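In the form predicted alone, a lone chain appears below as structure tokens.
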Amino acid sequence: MLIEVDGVSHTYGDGPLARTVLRDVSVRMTEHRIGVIGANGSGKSTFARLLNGLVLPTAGTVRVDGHDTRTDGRAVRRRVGFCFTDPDAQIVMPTVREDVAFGLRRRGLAKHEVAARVGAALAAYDLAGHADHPAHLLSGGQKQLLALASVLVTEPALLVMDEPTTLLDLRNARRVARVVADLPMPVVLLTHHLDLLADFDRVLVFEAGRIVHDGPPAEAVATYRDLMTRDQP
């Protein structure tokens, strides 16, 4: 997997109130397992949803395998997961099973095709159990582990991560790390919970719209720290 981020800068509105968010990212990824890192509004959400055309840059491009994310938003998201911080935001059917399924419905698939797939994921994510109940009266952690689920069961070749376990206590944020860590895809994780990061190949850390530090888990963790005592008492 191969991503290309090129000369990116992305501004949210128009006129007086428009806000520049990113600024002239340029960065190329194949590692296994990316994590980014930075303060609230340093921009890296809007990195992430960059990364599978959520969002469309302002000024320059974004590659997914090849894939403009501009002119070929179709298949990139076909190769792109995304999960969010809020299960919420991505649980759209009534029911768990139904929500797993929903991924699959323009996969032409057949329907024991489907059934197979669903049930498959959600024997995985310890769901089975939960199949007809209603998606939304889950636990917290199996919220964020359905919308993992319903996102993997389309078999992404890339999975984008947008701090899944900053709502979830601690015990339910292990869970979804080791669920993370056994992944066989790429995987880009935002997180606030560093420790995640330790076996990562690579971590970005951004401030104010730019990465600042590119490198290592210890190296990009200490440079966070960093940012984040300046101008501390």
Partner chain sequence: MGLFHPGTSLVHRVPAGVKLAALCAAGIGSVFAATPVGVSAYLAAAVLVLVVARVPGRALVRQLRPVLVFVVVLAVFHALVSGPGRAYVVVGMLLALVLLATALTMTTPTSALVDVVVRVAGPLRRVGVDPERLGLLLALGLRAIPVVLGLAGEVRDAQRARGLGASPRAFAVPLIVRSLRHADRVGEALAARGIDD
Given for the second form:
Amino acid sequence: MLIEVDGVSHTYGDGPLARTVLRDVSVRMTEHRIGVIGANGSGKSTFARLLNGLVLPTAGTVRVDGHDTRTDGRAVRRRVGFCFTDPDAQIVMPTVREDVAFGLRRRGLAKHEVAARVGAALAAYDLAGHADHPAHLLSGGQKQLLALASVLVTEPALLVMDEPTTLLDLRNARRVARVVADLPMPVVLLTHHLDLLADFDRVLVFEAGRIVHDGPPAEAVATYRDLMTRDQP
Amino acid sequence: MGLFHPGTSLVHRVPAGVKLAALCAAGIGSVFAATPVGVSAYLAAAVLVLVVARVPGRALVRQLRPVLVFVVVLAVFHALVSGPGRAYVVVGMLLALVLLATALTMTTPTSALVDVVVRVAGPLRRVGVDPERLGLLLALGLRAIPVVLGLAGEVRDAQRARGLGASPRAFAVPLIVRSLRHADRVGEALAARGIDD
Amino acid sequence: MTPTSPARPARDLALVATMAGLMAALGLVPAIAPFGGAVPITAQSMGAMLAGALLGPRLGSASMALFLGLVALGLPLLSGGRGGLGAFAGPSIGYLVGFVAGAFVVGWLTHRLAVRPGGRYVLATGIVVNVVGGVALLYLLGVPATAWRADLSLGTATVAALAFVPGDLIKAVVAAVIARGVYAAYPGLGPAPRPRPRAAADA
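Follow the form predicted alone with the form predicted in complex with the partner chain, if you could.
Shown next: the complete complex, the earlier chain at its head.
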């Protein structure tokens, strides 16, 4: 897996309401576990959305395994799974089983193939007992596991996660973290839970739309803590 | 959620598409059966369906209560203006059709009806309607209801916590704004899952 | 979300579904129900005005059609917990159809008349638009349908419906006040700006 972000800037809106959230960001990523940290509004959320073409940069290019997100968005989204903060917005189908099957059905897989893969995914994330329940009856932790299962069942080559544990209590956050740790594919994880990054290969620190630090987790986290406790200019 | 009452009766086992077709036929037929005998036959058929389906009486009454009150008012009105025979035909037929439609709803799971809709919409593909998208929209709607109801609960609690009265504006504006933000996130999640590809 | 976001159709789907959900939430607001409660005054006719005013003609009317579709599939979403195909066989069928037509007309008029460039919603115009599309049109469809389903003369049905007019006029005003609040708090509503040349947008 090779992610190339090259000279990317991004501005939302235009005129007096324009808001620039990324400024000339360039980075090449090949590692297995990549953490992204930064304050709210630092640009890290937009950075994550660049990686599967949800946001197209106003300047610069983003390529995933050579596929440009601007010209080849469909191929990129098939490779890159995306897990959001709020599982309620991510679970789009009324029942647990239907939601896991959703992404597979859209790929034109045979019915028995879909059923087998959905069954396996439900079992893997302890959701088999809730398969035909309405999604809104699940607990917060179960909802996030369901959101994750629905993404992973399509077997993405890369998983991008935007603060998946922010809305969870400590126990459920640890549970999701354990699931993430065991995943075979590369992961880009945005988080405020700094302890989740201890075993990561590389951590990027965002501040005011730029990458201000790039290195192993211990020093990245130290830089970030220093940045957050410094007085506001 | 839903008015479906699970069961194993004959009415439950008839395929959803057949039941819908029968209801449509009954609706069209009612125009030609507007006589005391015809209405009696319709009412008898409706009651028979409900008995065979073993629809629980309490749930049925809950659904029919508003219509029943209206039916009584209407019956009195017609009896006074145009005689009891006319009253029976008008009110009886209305009641029979409502009973039949309610019987279908109570014996057919929502997902089976969604499947019928997607199947029936198949030919509409030629005029630009995508049946798969129609099914998706229905599923999204089913999913959105509990989420928005949850948001409504949160907004109401926030209103109470701040000691605000039950002003519709202080309730509706935050609820709608939260719902629109939720819709933005759902749209993003759908795009991430390849809906636009 | 932004001019460069490719997420438009997905967001449209989500908006339509969410507005249908909001309509269901409005059904929980208790209804005033004279005339036997068969055609209750509900907050839901306000929902049709809001759907049009906030989402515009296409998405607004689609959200109302989806709402009715969900009711037809057996969800007890009409105020008072009614639902299923039975609701469509009853005397309020004209008002149900009026939700879709009303949302379209209110949306069309709102986008043309009540929203200033920059997304400001003009209250007075909004009220007039709601009265035309959300009240007058609703009765135009609702009254003849009640007359047909209940075999009443148009005159009798009209007199019976008059009892609801004051309530619906109040709702047209409340819906406009709510719409103005939402337009102010949630930027990006209103008619889509004319697409600018891509080169300029990407520069």
